[in-house]
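Okay, so here's just one chain, in structure tokens, the form predicted alone.
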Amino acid sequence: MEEIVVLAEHRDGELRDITFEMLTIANQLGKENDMAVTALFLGHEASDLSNRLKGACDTILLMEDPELAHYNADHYLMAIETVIKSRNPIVTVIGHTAMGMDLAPVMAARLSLPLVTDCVAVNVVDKKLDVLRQIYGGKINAQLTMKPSDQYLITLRPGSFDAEVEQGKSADTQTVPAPSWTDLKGRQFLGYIEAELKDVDIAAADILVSIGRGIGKPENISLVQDFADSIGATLSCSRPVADEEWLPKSRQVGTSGKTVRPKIYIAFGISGAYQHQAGMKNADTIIAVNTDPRAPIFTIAHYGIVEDMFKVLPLLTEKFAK
């Protein structure tokens, strides 16, 4: 049977949710291509860690080095390459984060493998790979058909996919063993520097309620905290009004924000043009009150109210503080 491997990612003894939304894919891919679905976790100590994944896998195939207890661009190509040439998958599939960027091309380059990065959808149709990227900031979807290849190699945009933690399976664990690297002496880790967190995440929100330019000014922004507040929901912004730092622009969404999936994502004076939807089209269910029509949020929103923000707000506002 042929196989679809993924990385799982994992920092600080947590797997990180690009894990879980990879192999969300590789699942539908295998169930329509009758493809197994292999999870690659290189650590070290970290079995118990590395067993978050059987429900959502075939197989896991468990690599443990002392030189893998922490991400190492040297240590890492070198265990990826050992396993893609032993098994020869059709698909590996590598999320786009720092570590995906730094691994994927490398890769390509080392083992001559056809490589297209941040897919935000993938397929395979007689065996060749289609996948879908957005281009010039999310504006323009480029589908792209892979030349016939007996391996591709892909990384997937966080937040572009479900992260199903169960998906009905029960990997087996396979343990393998780490090439040799005694001579390898290139990059060394040394430790992850934190940011300094000096606001809240608006990824992680599973509520956000988010103002744009359509909010006037500053003294505005209370009314729509307290709407936030009564919903449990966090306040996020368009960049119009981080640039007017009105906002922290931690809680920008967008292409020079960040991306975000929540279940409930409301828009208030938004008109939300495409580097903004780039960074919020995936949330579960999408409002938004605009006073213009024909305002581009209302072509990806599942409920519009075509009102003044500043009408609705005082109404919802005293509707959910009952």
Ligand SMILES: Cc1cc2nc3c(=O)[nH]c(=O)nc-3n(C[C@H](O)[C@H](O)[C@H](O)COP(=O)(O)OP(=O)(O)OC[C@H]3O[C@@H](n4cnc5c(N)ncnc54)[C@H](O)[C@@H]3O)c2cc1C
The other form holds:
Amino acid sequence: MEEIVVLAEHRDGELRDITFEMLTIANQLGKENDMAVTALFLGHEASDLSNRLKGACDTILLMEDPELAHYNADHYLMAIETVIKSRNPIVTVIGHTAMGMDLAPVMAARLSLPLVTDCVAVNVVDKKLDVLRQIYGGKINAQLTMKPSDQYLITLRPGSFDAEVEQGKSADTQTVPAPSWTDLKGRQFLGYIEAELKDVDIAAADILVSIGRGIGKPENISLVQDFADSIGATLSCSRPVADEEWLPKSRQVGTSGKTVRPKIYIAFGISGAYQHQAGMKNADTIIAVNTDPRAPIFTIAHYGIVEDMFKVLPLLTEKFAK
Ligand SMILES: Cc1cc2nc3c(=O)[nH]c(=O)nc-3n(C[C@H](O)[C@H](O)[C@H](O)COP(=O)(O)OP(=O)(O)OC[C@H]3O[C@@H](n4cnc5c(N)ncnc54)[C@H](O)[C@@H]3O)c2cc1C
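In place of the form predicted alone, the structure of the form predicted in complex with the ligand is requested.
So here's everything in the complex, that chain up top.
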């Protein structure tokens, strides 16, 4: 049976959401094309963490070594190379994260693998990989069919697939010995420095209440904040609001901001330009409030209110604050 290998991503003892997002699409491809799904876990003393993937794949390949305790491109490359050469998976999937962007191009060159990065959809058609990626800042969707190959390498854009992967499987764990690192003198892991978190992480919020230029002036933000507080939501925004510095840049949703995937996204006074949609269109439920019935946000909203947000907001706050 052909195999899809997903490179599990973890940091500081936590699995990253992208791992589950990759497993979601890998399982879908596996089901449709009769392929086994394998999670490759590189780490050190990490069996507890890797076991959390048991329900979401057919096999866990666990390679443990002190040198794999933290991400180091040199060691990761050698480790993955060993696995790919011995197992010849048809597809290897890596997250389009800082780690994946560092790894994938070198892997593709070293192993002569065809690579497409930053994919937002993947299908197998006639044994060839069909992928979708966005170009020109999300303005154009490019559908690519990869040339026939025995093996493919892709990176997936975070937030493009469901992180709630179906947990019906019961994977076997196979331990794989780490290769010898003797001649590896390139990079050394010195320490991990967490970026200073000056604000909340909107990507982690379950409910986002988002404001656009329709808010008019910063003094009006408190009205939206009251509503957000009444439903336990976090405030986010479109680019003009961040550009005006009415909210910090870290709250901006979109191609030049953050990609979010909350359970509920409520957009007030946001037109829904494609650069904004690209960052939020995968929210479970989208609710839009806009005076313009032709605003593009309504093309992706599940629920819409064509009305002045300043009339709607106090009513909603009153309703939920009770
Ligand atoms: C390279 C590039 C990257 C970009 N990246 C991003 C990005 O990451 N994120 C992003 O958001 N944008 C981004 N943009 C900008 C994007 O193209 C749009 O200009 C922007 O999203 C528009 O923001 P908006 O919807 O808040 O404002 P507008 O498009 O001006 O829309 C305001 C909306 O508010 C409505 N409105 C006005 N008053 C009210 C009211 N009282 N009640 C209800 N509705 C009201 C209007 O009908 C209108 O639809 C980018 C652009 C470029 C070129």
